[in-house]
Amino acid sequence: MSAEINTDILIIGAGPAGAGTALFLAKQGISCVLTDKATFPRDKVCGDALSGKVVEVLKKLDPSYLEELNAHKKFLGSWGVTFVSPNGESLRVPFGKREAQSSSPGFITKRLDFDQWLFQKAKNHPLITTYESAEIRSYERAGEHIIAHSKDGAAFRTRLVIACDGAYSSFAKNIAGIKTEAAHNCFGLRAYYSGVSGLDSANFIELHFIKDVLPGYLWIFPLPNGEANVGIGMRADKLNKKKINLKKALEKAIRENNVLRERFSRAELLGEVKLFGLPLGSLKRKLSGDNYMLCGDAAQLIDPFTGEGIGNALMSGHYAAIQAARCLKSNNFSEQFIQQYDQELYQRLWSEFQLSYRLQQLVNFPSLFNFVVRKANSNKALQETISCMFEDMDMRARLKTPAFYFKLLFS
């Protein structure tokens, strides 16, 4: 391909942030060009969990999408989370009181399948023009436009770039000047297994807080066909300080941990173990400028405590589409005008990121974590409080106040 393609809006990266942005634009009757360096279907290293936030955004995009997911054999409904404290005690927490409902509050599916499902929605839409295998190598400004040059010689001339090209975004690094800092970055290791025993009957995801990798954790997420996504993640600065090899830490936990050893005794590793980066949203950044916005991992929007990424990516795409419509209507693509995007997105997410960052720091105290889990297992009211914290930010805020733990001691 060697030509110049003209478009008002160019979206770089067709993962959840990019495909979601394109679909939200199309819902407003706005056309765009959507590019990706890969050819779909393609894999993306991830925990593979679709949270309630994903469900919330997809419902805004098209309620019928949720009906599809509930009926899709590659999407597994998930009804809660199990926390395993450093001393091995488990706390099973349903997502609210939804276990009795027919529609799942969350899903688990391989990113290979979710990204392909969402990309096909975009590819099939008449207002969205897609280019696969279009790796953007460089950018230049030309008056009121940005020209993006792809590896194969194509040039995309646009008035607005929406960069959704992931954790290692070249646009975010070279044009927006976004830097990755170790204290606000995480590395995760993902593996697929078959034959892991003891998976939850309601497909609860599992977070194991093992002392060796605090403030990180090991996860086990059940998948269709009896498989499981198993991984381990830790903040980059802590990883460097403790000189931890994540692959060896995962192998050791599976081999030696009292809770996990028997469950993996007949498990079989499927494929390769893969490392990936998680740029955390614990630092507020400038997400837009003249003729551009950053979304998803390119905007570094991973939740510092839960590792939530897909929901925040889709949400950023929604806000970016709203702002893009304003830009077109006002014929204004200036930094000053586009910064509404930053303000609105952080108004929705920043308090959540701050609380999650504090909770991440709380996990550094294993004895306190053990105590909360032990107490919750014998106190139904506390169980319900923790359950509600997944949906209610005011409830989650209690976890960072000393009065909350004082009350626990004497309740």
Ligand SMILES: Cc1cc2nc3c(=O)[nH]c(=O)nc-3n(C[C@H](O)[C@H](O)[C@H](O)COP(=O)(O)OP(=O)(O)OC[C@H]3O[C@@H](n4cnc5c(N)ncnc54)[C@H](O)[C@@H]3O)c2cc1C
Given for the second form:
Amino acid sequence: MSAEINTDILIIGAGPAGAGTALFLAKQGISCVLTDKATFPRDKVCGDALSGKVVEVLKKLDPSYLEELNAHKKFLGSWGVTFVSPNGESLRVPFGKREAQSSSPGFITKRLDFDQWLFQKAKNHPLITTYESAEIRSYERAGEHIIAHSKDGAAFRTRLVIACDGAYSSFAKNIAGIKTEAAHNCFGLRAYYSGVSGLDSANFIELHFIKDVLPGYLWIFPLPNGEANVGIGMRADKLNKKKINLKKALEKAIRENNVLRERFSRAELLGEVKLFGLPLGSLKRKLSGDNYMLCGDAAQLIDPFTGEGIGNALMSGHYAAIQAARCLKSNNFSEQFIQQYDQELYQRLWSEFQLSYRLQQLVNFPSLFNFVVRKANSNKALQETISCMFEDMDMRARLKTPAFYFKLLFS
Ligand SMILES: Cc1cc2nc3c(=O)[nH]c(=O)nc-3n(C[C@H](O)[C@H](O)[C@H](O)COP(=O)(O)OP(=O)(O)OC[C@H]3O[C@@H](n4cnc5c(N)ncnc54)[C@H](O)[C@@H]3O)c2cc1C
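Switching from the form predicted on its own: structure of the form predicted together with this ligand?
Starting with the chain above, the whole complex follows.
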């Protein structure tokens, strides 16, 4: 490639944020160029869990997508989550009260397959021009435009960059001036296993709050073909302070933990164990400026408690596409005009991030965590409250109030 490519909208990165933004633009009849440094299908280190929020945004894109996911053999429907507290007691929480419905509230699928599925939707759309193996190495401002230069010499001239280039976004760092701070960043390690025993019959995802890795957690997410995504994550500042080696911590937990030892006794590690960053949404950032917006991990939108980022990546793509349409209509790509994107996105997400940040701190108190799990196991109403919290943010807000713990103690 060596020519100059002109486009009103250039999306850098074709993961969920980038492919989602392109599809939301196309839905409004707007064309764009979508570039990625990788060639699809490509892997992305992740827990591979698609939450209810992913389902909600995909439905907005096209309701038929959900039928496709339900019928796709590489997507496994998941109906809930099991928490295992530091003392080994477990609490099984269905997502809402929908266990009887035909479509599952969430899915688990390897990112290799999910991102390929979504990218193909974009690639096949006549309004979206895709470039794979097109790594953007530098950016230059030219009057009303930004020119993005790729590794192999192509130049993309655009009025609007939508940066979806992930957790290590060079656009966010070099053009938007956003730093990653250890207290608002996490590292996660992902491994694939076969032969893990005791996986849930309704494919509940499992979060294990093991003493040695607090305030982080270990996860086991069942996958199609009887495999499992197994990983461990912790906030970067805590990792540094405690000098924890995540790989060793994962191996030790699997070897020695009372709950896990037996379940992994015949398990086999498949491929490499890989590490990647999770930029958390617990700090408000400036997500736009003259001629640009940031989406997904480039905008640091991962839930500070659950570590979910795919739903927020897709959701930010939806808001960015709405703002991009306004920019084109008013022929205005100025910082002042585009900042409506930040306002609308944070209006939707900020209270969620604040609550999740509080929940993240609950894990710093293992005995309180043990207590809530024990109590919930003997109290149906509390179980339902926790279950509803996964769907209803007002319910989740109850965890912030002293009255919740008072009732818990004396109920
Ligand atoms: C260990 C771990 C576990 C996780 N578990 C979950 C989970 O279970 N559920 C969940 O919802 N979230 C999870 N997340 C978070 C989730 O993976 C991210 O939030 C999600 O991938 C964000 O999507 P994105 O499109 O913003 O970025 P990405 O998926 O990272 O996509 C970015 C794209 O940009 C491309 N790119 C990068 N630089 C350039 C460049 N210079 N030029 C061109 N292209 C470029 C990359 O090739 C990539 O395709 C996890 C993350 C980690 C690390």
